[in-house]
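First comes one chain, alone, set out as structure tokens in the form predicted alone.
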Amino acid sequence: MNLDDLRKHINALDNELLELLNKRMEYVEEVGKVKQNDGSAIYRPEREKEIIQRLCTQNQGQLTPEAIEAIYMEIFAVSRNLELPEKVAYLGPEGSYSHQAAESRFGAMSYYLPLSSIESVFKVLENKEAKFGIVPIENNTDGAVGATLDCLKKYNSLIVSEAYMDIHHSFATEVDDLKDVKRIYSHPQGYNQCKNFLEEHFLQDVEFIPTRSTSAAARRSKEDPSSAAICSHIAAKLYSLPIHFEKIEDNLANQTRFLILSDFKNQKSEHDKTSILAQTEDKPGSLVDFLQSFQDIGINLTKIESRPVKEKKFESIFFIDFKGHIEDEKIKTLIDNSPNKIKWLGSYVSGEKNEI
């Protein structure tokens, strides 16, 4: 077949896909009516994960599991907006990695609200000014995000989902030849994480100009024809800045975990994780005894992070993740009978990529 023949076949398949997607959206609309009548949640991450797993199992074509997930996450996002359009708050600015994480879960059609701080996201959710919020909780290089841990203690939003996102720095510029780049804009952290690339590609002196964010770096470079930016993929896209190198960071395993926050309780699934804050009794061995109680009933702890209780001197509160749902009978019994102060933060589908 020649190129015209191939394009005709693709056009015919696109027509079929459009017809099927519209049919899917008709069912989605009916589902939305049922949910509005019974007050159930529009966002069902456990249902979305179930669909993706089923399709990946059935797949015998050229699509990778990652490609199937990317396509269907966008379909899910469009479906949710048809059921009930929702506002999504995130740690800004526009074009930040938090923005990229938000779009990966809620798609391009959602209404996004960029905010200047993590606490602002929690405040907006508390005031019912947005339905969902997305904040970083930890990075595998830099560790836990203290501001998020503090806000989980202070505010009442629940964790309804999580997303693990690879953090890749891109090199974007409108300059055709790298030797003509005179200035590089970047957040200092991004610059420091890409030193090997910069040393390999820039033998001549190039001025480094620090910016408040990688998004600002892309904007500044767009305005400066002799410059480049170290920025996120979404920031380069936002400012129509051509990407010359997509992954330039020294550590290609750099990954951040984001929390999706809202105001509802998830139903149980087969791959649940629960997060709590625990302040143990003020006596020797209380933390060890508490952690041992999980082992005694066969519950796998996946994370424990201490955080100072700021209103009391030298006391700590512990952020703990473990496998299972708060409604699992043995977990519910353990929590209800514990002598420690425990705040349940949410039970949600585990978002580790190796489980998709």
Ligand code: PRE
Second form
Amino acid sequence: MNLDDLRKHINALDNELLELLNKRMEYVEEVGKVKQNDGSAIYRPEREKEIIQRLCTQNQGQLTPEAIEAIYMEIFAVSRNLELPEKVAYLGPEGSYSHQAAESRFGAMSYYLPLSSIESVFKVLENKEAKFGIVPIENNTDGAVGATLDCLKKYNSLIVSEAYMDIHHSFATEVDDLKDVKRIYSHPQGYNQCKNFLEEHFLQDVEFIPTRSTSAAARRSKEDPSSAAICSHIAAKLYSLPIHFEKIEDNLANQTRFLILSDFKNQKSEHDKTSILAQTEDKPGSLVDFLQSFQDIGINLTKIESRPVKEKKFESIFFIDFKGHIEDEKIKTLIDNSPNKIKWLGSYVSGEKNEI
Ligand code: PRE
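Complement to the form predicted alone: the form predicted together with prephenic acid (PRE):
Full assembly next; the chain just shown is listed first.
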């Protein structure tokens, strides 16, 4: 078959896909009406996960599980917007890694609100100016994000989902031949994380110009024709800067965990995780006893992170993640009968590392 014949087949299949997608959206619209009547949540991460898992299991074609997930995440985002358009706030600026995490969950079609601090994301959720918020919670090289932990204590937003995202830097420029690059813009962290790439590719003297974010680097480079930027691929896309090399960082295992915040309780699923904040009694052994009580009922703790109580010198609170849902009978009993002060932060489908 020649190119024209092949394209004719693609066109015919695209027509079928479009028709099927529109049919799917008719049902989604009906689901939206049912939800508006009973007031239930539009975003149902556990249902989305179930759909993706089912499709990956029955898949026999060329598509990888990652490709199926990427395509369906975009379809779900369009569906949710059809049911009820809702605003998504994230730690900006546009083109930041939080923006990339937000787009991986809420697609290209959502209404986004880039904000300048983690606390402002919590504030707009509290004021009902946005339905969802995306904030980083931990990075596998830099550790926990203190501002997010403090806000989880201070505000009432709930964790409704989590996403692990690989943090990869791209090398983007309008220059065709790297010999002609005179300046490289990036956030100093981006620049420092790509030292090997820079040494291998640049024999000539290149000036490094630090920027406030990798996203600002892409914008500045777009305005400066003999320059390049080290930035996220979403920032390069945003400023229409051609990407020449991807994943140029020295350590390819750089990952950040993001939380998706909102105001509703998820239903139980088979892969739940719960996050709580615990302030244990001020006496020896109280933390150990508390942790032991999880083992006693066979609950797997997945994380514990301490954080100082700022109002009280040298006292700590603990952020604890464990497998299961707050509605599981034995977990409910444990929390209800605990002598410690406990704040439930959310029960949600456990995200897979390296999933995005
Ligand atoms: C749908 C859309 C949004 C939800 O997050 C989950 C699934 C979908 O497109 O399949 C439909 C829907 O709203 C639902 O099943 O509850």
